[in-house]
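The form predicted on its own is given below as one chain in structure tokens.
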Amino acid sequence: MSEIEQFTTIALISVIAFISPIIAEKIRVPAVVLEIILGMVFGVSFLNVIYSSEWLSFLSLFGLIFLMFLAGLEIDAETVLKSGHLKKVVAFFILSLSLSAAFTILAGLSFFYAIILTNVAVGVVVSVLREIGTDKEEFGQLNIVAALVSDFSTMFLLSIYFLTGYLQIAFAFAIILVFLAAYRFGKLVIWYFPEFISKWFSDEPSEIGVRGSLAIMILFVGLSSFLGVEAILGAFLAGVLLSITFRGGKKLYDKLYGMGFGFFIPIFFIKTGSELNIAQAEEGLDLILLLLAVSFAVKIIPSMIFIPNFGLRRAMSMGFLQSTKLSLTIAGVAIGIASGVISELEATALVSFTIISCLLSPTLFRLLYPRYHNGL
């Protein structure tokens, strides 16, 4: 490929993640799904003017890491310490875990189809309860914490599962070590050194704070990398990290907020869909189908145990906006094709499931929460 044509597509890709977020405003969907279709469009299922290249793998790599990390980085492990409802939502989630093992056994599926149906779209799931003004009462707090814990439970059965043979599951947990031990590193440094660690949250123009963010997770997905686990465990524990260690610095998570979601990560999305072969879609759509209704039964099932606290209506709306699937399905579909547990048509199918996702369940969600009663 001439580097005429690796610049057109890394400027036409800019161009698409700029536009994106301001058309996807207007029409209410996330930006993520517009970049996914609009990859779509200007890639191999219509358009085909966006060409592979090792700069465009690359930034697209790092763009999957950066979202794995910031997905890290969102979890808030003061929240779901203090949640009164934490035994429920756990039984929740090993409920919907159990129900999508049992489906993926009785359709003959890898256990990974079981982790993706679990997932939850927490950024979405958080939108939409600051849209109904409920993200600050009970309710809203549990869906904020079943969502995490759902996040932070499959992001790490997501890097376990691919790895093979029980030598790399040993290095698996012996990344956790080293994530222990550098959160207990870090609460000594903050108390012998606070002076240096505010330097982190000014705004002066080293961005000392981003060097450093960023030195961390390249830290700890070189060290993935080197142990043959995969780079997103890495980056996620990375996220983590940063987030039981510092808990809210506001400034310099929107910087990297920033970095991610303005740039890098845009490029893994419109990659994505660009790779994607609209024709397959079609010849997948059972599979599509189905995984919608089992996403929505393995939500909705285990959400009836909070019925006590909530009512039915509140319940099963519940359900449905845990039944959301965004960023990590996408990543995992990326990982899957890679590694060959899914073929091209199945990652097709599953990204197609998401898109569909997450524009029909916070809209069920939505049309069966009750704003103004109790419920049944």
Contents of the next structure:
Amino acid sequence: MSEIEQFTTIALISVIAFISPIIAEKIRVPAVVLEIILGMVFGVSFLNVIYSSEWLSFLSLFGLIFLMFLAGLEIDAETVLKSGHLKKVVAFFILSLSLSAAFTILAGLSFFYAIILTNVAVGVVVSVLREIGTDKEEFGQLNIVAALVSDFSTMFLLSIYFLTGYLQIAFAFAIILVFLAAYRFGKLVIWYFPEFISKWFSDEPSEIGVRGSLAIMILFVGLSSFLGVEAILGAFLAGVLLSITFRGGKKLYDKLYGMGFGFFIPIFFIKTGSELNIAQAEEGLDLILLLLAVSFAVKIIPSMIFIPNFGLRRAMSMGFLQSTKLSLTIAGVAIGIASGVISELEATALVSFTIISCLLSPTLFRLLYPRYHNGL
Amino acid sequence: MEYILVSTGDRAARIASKLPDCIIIDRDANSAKRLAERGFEVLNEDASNPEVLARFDTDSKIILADDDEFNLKVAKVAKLLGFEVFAIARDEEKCWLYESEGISRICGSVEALLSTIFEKNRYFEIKVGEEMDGKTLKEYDAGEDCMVISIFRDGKVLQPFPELEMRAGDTLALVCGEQVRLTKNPFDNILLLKSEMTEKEIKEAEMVAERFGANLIVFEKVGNAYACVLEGRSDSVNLEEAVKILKRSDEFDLIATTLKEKNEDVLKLLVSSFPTLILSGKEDYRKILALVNNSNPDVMINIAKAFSRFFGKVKVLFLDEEQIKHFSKFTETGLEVEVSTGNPMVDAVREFKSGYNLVILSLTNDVGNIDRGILWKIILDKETSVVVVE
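Next, give the form predicted together with its partner chain, keeping in mind that what was shown is the form predicted on its own.
The next block holds the full complex; its first chain is the one shown before.
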């Protein structure tokens, strides 16, 4: 492919990344959904003007790594641990995963599907709760904690799912040991060198905090690659490490979110969309509908344990909200297809299911949630 | 006659105008004449002469508002005759002289005196004169019992804040009373919970009690129990029971003790009842830091204010920008306020590491996300004393 074609593709993707959130806001859908759809429009499904190249593959991979890193950064361990419902939330997750696993066995699918079905889009959950003003209330907090627990656990399961052989499993645990050691080391650095660490969170032109955070992310990704473990595990753990070590620091986080969601991550979503052949979605329609039905069931049934706390209607609405899928499902699909766990047809069906789920689940939640429904 | 005011000049007029049924005893003939011309009931006599006071019924209350030396002379006579005495100490350092004469109601200003007499919070207005023009509110000493609540300027009402510059002609609105005094000096009785303490640590507790003018009551640990003499008990009790008794007695405002190792349960038990000072053997608190790691920081702010009043500057570090709303609570005090703009935990550690004699913090720790391990490192630091609130 010529250099001009490569730059044209990057330029086109940059324009799509730029206009997506603007249009998404007008039509009230998440920007990620529109990025995937526009990727489909400009990709193999229709116009076929997004050409694959090493550049694009690298930027897209970096986007995926950044996405996993920021997913880790969003894990708020303090909120989870302080929650009064932690035991019930863990039970909710285990029930949901068990039901998903039972479904995959019955349907003859791989465990990969169970992980995807148990996953939840934390970002969408939080923004929907914020929108209806319940994010600070007990019900809202419970939903956020449940989403965080599901997100962390499925992310972790997804990372180790792709491990093959005992040696790789041992290596994955080696990374976790490095993670724990780094956490201890981080605490010591904060205590003994607070002056230096405070520069990470200041507005210094050298942007030492951004450089340091990216260095940690890439070190962990490099370590994962070196040990033959999926890079997303390293990126995710690097994000969690920063989150639990520093426990806040809006300025730095905003800069990292800006870098990630402002450039690299949209490239990943647009490229993923561009590679999907929408014509195959029709073939996979049965699978899409089945996944939708099961995704609701595996969240609504376990949410019944919250009836004593919030009543039937709210507990059920929680089930719908917790079934929302988005970024991590797309990331899982990208890894799944690359590692040969799922076929292209399945990938298309999974992405279509994700898009529908992301639009449908919050809508059903809003309809069912009593306070919102009453317009109070 | 309900009130006998021993005073002179404008001060006498100011106080008398607020009191019903009052006679002024003015030792200065010219002043007495002027006061009489203004319509006040005045006696031009020397109130330190027992024969003068003996003419009045001892049900009357005596208010001493002359200079300290003369006040003390009259106080001796008045106490001997059995009067209830209120006094305005001009020089706060001479308060102990009044106390030694058995006068417990000593007030720092006319407004405070009136609030004490009427036993409720009172509202006053004071005009800012030329001598105060350009000075900031934090330089203005309203006395131990009073605080500025607003400032009237050119038809506008200004909210007070420490850096607000006063202008001649401004009107300061003050509220005075016992409740205000309690916010300025919340420590009347300090309990020293004594177990395996060094001489230096005991001296530190004594130093704190002396500065606040508080009583220091010692509670000694014998073996695994505390010798308890409250409520007529003389037996030994465990810490939990001791704290319960202390809480019931409602006499203590601060516990001073030491902690050699991390013990969350004990500290929680103590701070759930009283603010707790963990001693480290400091001779003075020259640098004080308040780490505002509590979403409801009123108690912390009051303690920071009290320490700033008796020890000098206190740096208040807000760990969340939202807490800046509490800034309006800082008036007329030596508080330096800073808000964490980066990572709150790192900023807290960095500030702590810059060297403080005393740190004020909260065990609730629901703001700033300070790691529990790091919080305990600060509490147990050998170089710094720590006031822990709930």
